[in-house]
Amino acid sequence: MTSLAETPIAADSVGLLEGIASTRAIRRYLDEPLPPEALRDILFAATRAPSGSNRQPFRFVVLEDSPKAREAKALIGQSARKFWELKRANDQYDKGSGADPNSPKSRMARTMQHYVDSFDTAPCLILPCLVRYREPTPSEGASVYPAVQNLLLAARGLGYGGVITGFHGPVENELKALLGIPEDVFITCTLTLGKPAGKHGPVRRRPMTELVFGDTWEEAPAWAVDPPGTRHTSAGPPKSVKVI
């Protein structure tokens, strides 16, 4: 039997330009465990990332179905639940346009229940973290979500998919005495991963004249088109851009 160490990363199932343009947050999976091969990888692609004068600060944990690991996932999934109750009502998510079970803020509704009600049984939670050399600084992020987007991109290229939260904060100590992580380490985020149980697609986002400028704020160069096929959506503050 070949081992992981001799056998090569995978051949992934779209291009790289296609996957970042589907790579959706994925919330609902499947109930499969992710074969070691494919942890490999992802992991693989994650600690490829970039990271400031190439200290490499990240450290990624990575729980699938020890006891451990169903006691790490028990308590974001709490945390999380409790998070999610007090946004529904504050953000008036059963109001509204809310009300209507089809408006996109139903549906959203819904796909957060069911993730959180569902957070203890993801087929693997990954806590992404910071190994800090220094006092905590606002740019400390940027030598760890790079990694976190390899990690996504990754995944989305081997036919799994992933969500980023940071549903852990309030139980991090909690988290970090049960997994031995050092108190000077930072928990950056929480991913699930897994097999989407729906499917992948081009993700919606506002047009490319509301986001790219030139040498004006606010001012869209003329190749600053969205390709054929675009889809967009209304989330987010419209803005009033004007092409030259």
Ligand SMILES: Cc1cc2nc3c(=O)[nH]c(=O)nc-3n(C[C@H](O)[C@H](O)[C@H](O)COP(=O)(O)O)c2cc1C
Given for the second form:
Amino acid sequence: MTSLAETPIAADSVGLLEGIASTRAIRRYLDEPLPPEALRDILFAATRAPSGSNRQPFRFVVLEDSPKAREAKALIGQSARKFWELKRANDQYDKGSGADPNSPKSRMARTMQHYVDSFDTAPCLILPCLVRYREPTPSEGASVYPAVQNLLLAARGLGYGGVITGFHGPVENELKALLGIPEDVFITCTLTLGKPAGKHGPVRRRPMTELVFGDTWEEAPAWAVDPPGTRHTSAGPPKSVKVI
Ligand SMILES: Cc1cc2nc3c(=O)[nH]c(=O)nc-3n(C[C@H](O)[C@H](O)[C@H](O)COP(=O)(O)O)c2cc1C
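I would like to compare: after the form predicted on its own, may I see the structure of the form predicted in complex with the ligand?
After this comes the whole thing, all chains and molecules, with the earlier chain placed first.
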């Protein structure tokens, strides 16, 4: 068998710009582990990300199927189920349009329920961490999140998908003890990864005119026009803008 050190990075199946526009949060996975070569390529992409002064404070704890990995998944899974139970009730996911099983709201609730219920068996769990070299600052995450997005984009390019969550928060201390993560290391997020059970589709965002401005706030330049076929969402606070 050829060693991975002699194996070039895989040819990806999607162009970079198309990949960016279709890297959605993937919360349903086939029951298949990620092969080592895919993990190598995905984590290689993550570790090639930029960071302030090229300090590379990011570290990735990759949990597959070892006993410790299963324990970590179970810990975070438990926290995810508690979080979702509260959110489902507080945000009234089962009321209003949520009562209609075909509404986007109730589809989202089903997806989230399935996600948290099967968290413990997610094919791969990654904890992107930040090694602190100074007192925490509000912008410290900025040296980790480009790497996290590289990771998701590389996964997309190879036919995998994932989602970022904050479900590790309530069990951070237990995770650190289990995985030998030093006290001063910040676990920035939780990321599950696997082969999507469904298809990747286009991301839905607000139109560019609401998000890109010229020399005056909320005035979009004439070129800030979404390409044909762009899918939109009204998620987020409403905006009104003028096009100049
Ligand atoms: C910083 C950040 C935190 C997120 N936290 C969660 C989370 O706790 N739970 C979750 O299910 N999704 C989480 N997501 C995924 C977003 O909900 C998702 O990316 C967003 O709704 C857009 O959907 P899309 O990626 O499918 O286009 C998070 C994403 C980001 C970037």
